[in-house]
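Here's a solo chain for you in structure tokens, the form predicted on its own.
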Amino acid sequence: MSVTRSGWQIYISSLVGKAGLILLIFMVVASIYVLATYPLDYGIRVWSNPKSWADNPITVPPTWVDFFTGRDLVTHHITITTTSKGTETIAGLKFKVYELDYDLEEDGFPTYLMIKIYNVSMYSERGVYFVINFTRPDGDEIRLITFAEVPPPNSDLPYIAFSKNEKIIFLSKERSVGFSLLTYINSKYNLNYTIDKLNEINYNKVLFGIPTEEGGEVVWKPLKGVYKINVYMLGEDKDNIAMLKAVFGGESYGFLGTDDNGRDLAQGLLFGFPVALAIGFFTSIVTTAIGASLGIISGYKGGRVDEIIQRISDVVYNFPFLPIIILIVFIISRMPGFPRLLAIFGAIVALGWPGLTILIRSMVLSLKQSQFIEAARAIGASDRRIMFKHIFPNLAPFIFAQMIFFTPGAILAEAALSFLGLGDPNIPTWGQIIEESFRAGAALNGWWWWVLPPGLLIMLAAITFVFIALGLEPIVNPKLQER
């Protein structure tokens, strides 16, 4: 117990050891959070599913870049309602009213405005009639669009419309919305725009701004304040909308921005923590177990067993690691239904054990001449008992340190293979995210938030285990304690 306590005190007294332990705890906590909150099939169900990201803006930076650019980027915003706020009588007709609010605080315009309608229950063959109005902070109300929805002929009632695919209305692109906005700005600001100017009007600027004249030209400035989208539904009293969603496109999103599919990079990078730890730990454990076992057997047994193990080790050890591992993963990953991550795991293990086997053999050759080994033989201890009850405990600290050293190598190998396009596209690993960013030209387009964070996380993972291994060196090699 005192030996264990002494080793822990030596480790914790090292600055790099403490830094490595703190970083490892951070990675483990992040991994536990992901495993507790993410579905196990997150890669297929969410990450690779375009519908999961349909409401997100494409390739926008994180929200915190405002602190460095000096420009107040419009933050992406989604408003949802599932209940009506009551009814309103218009021209003798009673409408159900649903309200969606949006507070514009930035000095800019939303990039788009989209309405989504889900699961409309209709209890009459006449269907329902929708009116969508837009109220600005200055009190002006604009009727943007009207449309009707009726059940198909001979359908059972109540009929649920938009149950499989929601009704999507791009208010920033609908031509009928353009006519309404043209009428509004002509009457409000006396601009006298004609219909042929409709294609020149920026719907978002008209919706969220006010015109000013600068140098003889009309320039739109953002109008800050609370905007309201009112969706009026005319139908039976039982008719209902299950959910309404308004998406106000932003110039920034979340903590780490989005990629070219609108995917939240923070989610993908967070999911990479347990994947990286799993690849690193399991690969290093298996590689170390194989290498150490063969090294102990080779060094202790000697003779033909030693010759066979050492010649195989020499051959495998002298293989060029990266080209061979690329070839192995490429061949195995082409097998139908074979997981690519498992192929990467197998390839790293297959080529990673010989170095440790050679090192352990040389250490066993000197250990087996020790007096305690001779004493064990004298009392009739079996070879298996001597190898794993007497030799292995003396090598355990070194073997454990080597296992820690193997871990960052496995993580970097997976990242390199994923970067070369050999990773699993359905699992967001850090290497896979970097590969997708380069394939999309992120570096050329200046989308740094798609390239730098995964690269920094790979480096963080590698540094974590290097620090831990450096902290263990004084324990493994007592001569370093004197220094």
Contents of the next structure:
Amino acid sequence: MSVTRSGWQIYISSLVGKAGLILLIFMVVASIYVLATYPLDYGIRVWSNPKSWADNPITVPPTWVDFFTGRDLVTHHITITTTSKGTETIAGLKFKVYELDYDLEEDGFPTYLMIKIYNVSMYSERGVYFVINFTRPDGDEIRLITFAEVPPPNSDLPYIAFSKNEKIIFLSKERSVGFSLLTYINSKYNLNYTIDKLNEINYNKVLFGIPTEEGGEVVWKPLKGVYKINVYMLGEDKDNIAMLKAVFGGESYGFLGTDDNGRDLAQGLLFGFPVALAIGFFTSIVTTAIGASLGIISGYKGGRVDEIIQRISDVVYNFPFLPIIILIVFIISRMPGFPRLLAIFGAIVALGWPGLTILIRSMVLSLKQSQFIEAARAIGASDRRIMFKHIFPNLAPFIFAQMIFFTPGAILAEAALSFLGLGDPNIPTWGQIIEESFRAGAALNGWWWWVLPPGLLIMLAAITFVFIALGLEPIVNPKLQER
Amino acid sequence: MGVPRYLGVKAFNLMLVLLGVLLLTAILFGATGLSDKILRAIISEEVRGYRAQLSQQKGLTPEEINNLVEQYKKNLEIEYGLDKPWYVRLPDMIRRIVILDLGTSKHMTSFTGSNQIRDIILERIPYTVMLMTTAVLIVFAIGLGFGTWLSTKVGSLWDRGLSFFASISYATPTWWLALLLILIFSYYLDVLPYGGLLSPNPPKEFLPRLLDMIYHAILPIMTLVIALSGSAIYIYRSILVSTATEDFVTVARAKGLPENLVLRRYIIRPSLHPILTNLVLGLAGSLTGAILTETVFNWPGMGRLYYEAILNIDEPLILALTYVFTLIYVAARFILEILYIVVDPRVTVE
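Could I have the structure of this protein in the form predicted together with its partner chain, to go alongside the form predicted on its own above?
Full complex below, order starting with the chain above.
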């Protein structure tokens, strides 16, 4: 008595059944996408690795909030160049020039400006000398910063500088940039700014803006247009920069914003799909398998075995769920090297089986009296054969429905345990992401994009299986009552 | 079966649950080597005290002190059974948990400054009970009220809307809902505090202090009420509907009794048994559910304590809290058994 054609028709005719199925298909598709495109060790290699997120703006909302704020937020922008534009001779010295463009289209300031220099090869022990200039849409060129890099004494040439760690210059924070900007604005706009006054307003406003007067006060307004960062390098002809990167910090990022490590939340949340499905799926399968087999054995065998199984399941059934499961996971995860998610899985199974055992046992007790079991016994079928071939198939639809019904509980339990800090920080599950947002005080700071989506996804996963279970109910229950 | 015997059997079963939890924790702690660690911590604490005491006595050379301390430590190890494997110590471990003799917490102190685990926990219980009982009683009132109303409207749009609402509320993690409400009421509307028991500078007089506490309790209670009401209404409605379809209700109506009387005496009265079950189990369950809600709202009850114990990896405290939670849960179940007898005389005749 598997789910027959008519059973399928009953299921698909119900609204919740249909909704559940559609949601499930959506979740499976998302999971397949993740499995196909993400590396398997995504958690450790990408998610918990600060290097993968170093360029990203921190705790910014999704890009689509523009739609509601009424102002286009500045989008995050990265410009990369690997080739030199050419050479330029200044005061008799030949400089290699690298250019990085940026077009400010939105009515706002990029939140920061950062430049990264990778792998500079030097063919002389005199090293190289850098000049970084900044050209604004109004045509002004500001010298932001100059610095030299010399190979360490007695090193082999060509020496590659910034190979292990790239050179990072936070142009919108760097003190010497501040002094350059101060000279520039005071002479151009006749302002009497001191460096302290400049430090009060951020450098990025000065870099990407023009002062206007409003009611006697100076207000910085963003200046739209094309900006250029020119990196001039003085050195040997063969000296070369492998890559240059300019990061223009956005006021928003990606489809779901970023967390306080600059991590792209959309990426992490997407990874949560297969994890949630796997946890829900495996815990419910194993729990149901254990619960159902013990129930069948207990009900069919009777006597001593029944007594023992019933006692144990009754005791475990009455455990206060949350404290005990926390305790189990806590202790197991104190063992070094034990995967946390496996501990959570094991704990949910360990506490989840008795309910089904008690239910199945009572069903087997009444099934045992039916004539076909008696007949099977009369022709000498073994106990095992009767349990597997006769009793189990009769209960299979009910057991299947129970399995589906158990799944949302498992998903919610995993999320709750992760939220309490018992999850694996290296694997971005939805519960884990909310835990991090809670610790960072996301709700108190109004970082809604870090609080709402993961919770909604947990709800989505749970409701998927609740709906499927509700859709299955009319198929499973009447048949059982008929018996 | 007489009442005492009936209660005796129930009490025995519940004692088994308690014993099961204790056995489980003792085995978990023993087999993973955690219990050794805890005992060693207790011993080294006592040894330190002993050394300090010796060093104040005059006329002892450092060697003599060292020898005495070493001897004292050995004695303690034998006394605590550290020389034996953990499964031999099992009964003693269980005894220690039962009387909450778990030594001191590593990181936490009670509000009065004691680091005895017993003091810390006893101090926190009232706050948990206060918060959770209020919430559960409100949920009960809402659930029974709306449940009764809906039980007269089976199949209506309201009724179908409710079952949808109930499944949504089942799928909503309470702790996430808490964060959501903080976002709305503390951040955006800025009308309610986001957590804690009292304001930073709480008033000293009793009444203003109480009001301040209530002000802080609104959001946690609101969270619990929203999270739990959906399924509560659904359950009470189902209970009442199943009674309402009984023949004696039809007969009562046929006799022409006023609908009010039918509802009170013929529907609600016979349904008291499952209603009470729900209420008491809700109370018992809510105490354990407090772990999550109190954590989010930084409410200084047992639940928040549990969270802090996890964060600080404070094994003795976690062990003790698990036991206390189980104890409260089992006690609530036993009260339920007594209530059964009070509301339903048939129970004793079975």
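Numbering follows the first chain given and starts at 1. Being a predicted model, the structure only gives us computed values, none of them experimental. The term rigid core refers to the maximal set of C-alpha atoms that superpose within 1.5 Å between the two forms.
Undergrad: Where the C-alphas switch from fitting one rigid part better to fitting the other, that's the hinge; pick which of Lys221, Gly70, Pro50, Arg45 sits there, comparing between these two forms.
TA: Comparing the two forms, the hinge residue turns out to be Gly70.
Undergrad: Can you give me the rotation of the smaller rigid part relative to the larger one between these two forms, rounded to whole degrees?
TA: Relative rotation between these two forms amounts to 11 degrees.
Undergrad: Thr81: how far does its C-alpha move between these two forms, core aligned, in angstrom?
TA: With the cores aligned, its C-alpha sits 2.8 Å away.
Undergrad: If you line up the core, how far does the Cα of Tyr189 move between these two forms, in Å?
TA: Here the C-alpha difference is 4.4 Å.
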